[in-house]
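What follows is a single chain, given as C-alpha cells, in the form predicted on its own.
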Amino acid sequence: MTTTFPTQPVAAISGGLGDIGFAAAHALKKTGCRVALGDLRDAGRDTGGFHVHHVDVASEASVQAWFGAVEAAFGEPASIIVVNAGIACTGSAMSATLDDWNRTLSVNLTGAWLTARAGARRLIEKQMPGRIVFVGSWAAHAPHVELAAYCAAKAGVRMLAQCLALELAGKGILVNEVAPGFVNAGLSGQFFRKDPALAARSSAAVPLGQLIEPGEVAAAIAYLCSPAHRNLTGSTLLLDGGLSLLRGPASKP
C-alpha cells in the first residue's frame, strides 16, 4: 500500500498552528508533501520548513488571499486541503450569546465551507485531482449540553463534507472527514491540564480508557490524504475510542 507521494504535492492546513494542525503538518511532510499553514495567530511554534500565512477562515477575502499566496509560493495549487481551523465557545443553547453562536458557526462551518471551496476551485481551474479532509468531531452526532453551537457546527461540517464529496467526485477530488472524540489538545487539552480530575473522568468514560493524542488524529488525516486509496470519499473516519458505541449506562466487561 503506497502511503507516500512521489510528486511532492502541496498541502494546505487551516488552523495549522494549533495542536492538531501542526501535528498534521509534520505527518504530511513525512509523506512527501510540501506544507503550507494558515492560521489566525502569527507565532508560537517553530515553523521552519513550513510556509505560514495569516488567515481568518471566516473571511472569504482572507481565505482567497491565503490560497493565492500558497500557489505563488509553490508554483501550483494545494491539492491536499486539511480543513482544521475551529473554535469552541462553551454554553448551552439556552445560555449562549448570539455573538458566541454566530462566531462559532462562522469559523467552524462557514469557514470550513470557504476553505474547502477556495481550494477546490483552484484545483478545478487547473484540472487537478486532490484530497480534502475536514477535521470534524464525534460531537457531530453526540449532543453536548454545554457545546450546543459547536455540536451544530460540526454536524453541519459532516453534511458539508458529504455534499462536497458528491459534487466533486467527477473532478477527481476526494472529500472525507476525521471525527475525533476526547482529544488531549486544543481547548479540551487546556481543560484537562488545568483539571487532572476531569482528564481522569474523561478517560474513564471512554471504552478504551484513554484520551486521543494529536499525533493519532494527524495519522488519520495523513491516511485520508494519501494515495493509498482511490475510492474513499464522503466517509467519516471515527476516532473516538468507542464513545459512540455507548447507548446506555457505561459498563466494561
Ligand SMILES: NC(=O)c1ccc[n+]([C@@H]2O[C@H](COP(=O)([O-])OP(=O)(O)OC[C@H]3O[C@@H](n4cnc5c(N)ncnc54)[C@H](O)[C@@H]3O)[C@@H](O)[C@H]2O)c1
The other form holds:
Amino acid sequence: MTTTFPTQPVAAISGGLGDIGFAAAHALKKTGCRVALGDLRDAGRDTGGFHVHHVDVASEASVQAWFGAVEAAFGEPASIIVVNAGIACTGSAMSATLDDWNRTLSVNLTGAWLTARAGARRLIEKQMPGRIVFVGSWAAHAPHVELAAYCAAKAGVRMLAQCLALELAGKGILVNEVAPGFVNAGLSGQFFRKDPALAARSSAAVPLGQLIEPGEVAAAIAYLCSPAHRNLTGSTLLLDGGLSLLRGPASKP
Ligand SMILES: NC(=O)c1ccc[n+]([C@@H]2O[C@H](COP(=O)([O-])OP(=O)(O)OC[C@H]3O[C@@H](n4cnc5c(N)ncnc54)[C@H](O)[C@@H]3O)[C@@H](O)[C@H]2O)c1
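For comparison with the form predicted on its own, would you give the structure of this protein in the form predicted in complex with the named molecule?
Everything in the complex follows now, all chains and molecules, and the chain you saw is the first one.
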C-alpha cells in the first residue's frame, strides 16, 4: 500500500451543496484539498469553483458514476470521503408512512453505505490510504419522538462507521463520525427560520446555551479528515454543546 497521502488530496463530499457540506468544502480547501461535491439538488448557489456532480446517494449506479467522474476529473480517486448527504422526515414510529421511513433509511443509511463503500473500493484498488468521515447526529443515541426514522438511520450510520473502521484498518483507511447537535443551518435551520421561538427554546435547552454554526461542524470534519492523525478510527466526535449529557428536565445547570 502507498502510505503517503497525496499533497493535494481529492476530497469528495456527498450532499456538498447543503449547508454543512459546503462549509466542509471550504474548510477542506483551506487545508489544500481539491474538492468535489456530489448532490441531488441543482447548485442554486455559487459553487466556488468546486467540481460539482449530480448524484443520488440512494442509487448504487449513480454513486459509482460520481466517483468515476471525480477520478476522471482529478486523475486520482478521492482520498477523503465525507459522507454527508441527508434528509429528515418528521414523524413518530407510530405515525411515519412506509414511504417516509424507506426514503429516510435509503438516503441516510443505505446512501451512506453506498458512498463510503464506493469511495473505499477505489482507494483499495489503487492501494491508497484514505479518510472517511460520516456526518452522523447526536440523534443516533438520543431518541426523538417525532424523528424515529432519522434516529434509527443515524444509529445505523454510527454502527456502519465502526464496522467499516474495523474492516478498513488494514488498508490504511481511517473511518470516523462527527455527530452534531442543533445546527443553526441545513436540516434544523429550516425549522428554526420558520419558528424563531423554536430556535430560542432549542438553544436554551443546550447546556452551552447556543446553536452550532456549520463552520464549527466543518472544522471538526476537516480535523477527522486530516492525514496528520494516524490512530483515530472508529470514533465519534460528539459536537452537541453538551446536549447528550442531560438526563431529564432537572439536569440542565
Ligand atoms: N442541521 C442539523 O441540525 C444537523 C444536525 C446533525 C446532523 N446533521 C447532518 O448533517 C448532514 C448535512 O445536513 P445539513 O444540515 O447541512 O442539511 P442540508 O439540507 O443543507 O444538506 C443536505 C444535503 O444533502 C443533499 N441530499 C439529500 N438527499 C440526497 C441524495 N439522495 N443524494 C445526494 N444528495 C442528497 C441535499 O440536496 C442537501 O444539499 C446530514 O447528514 C444531517 O443529517 C445536521
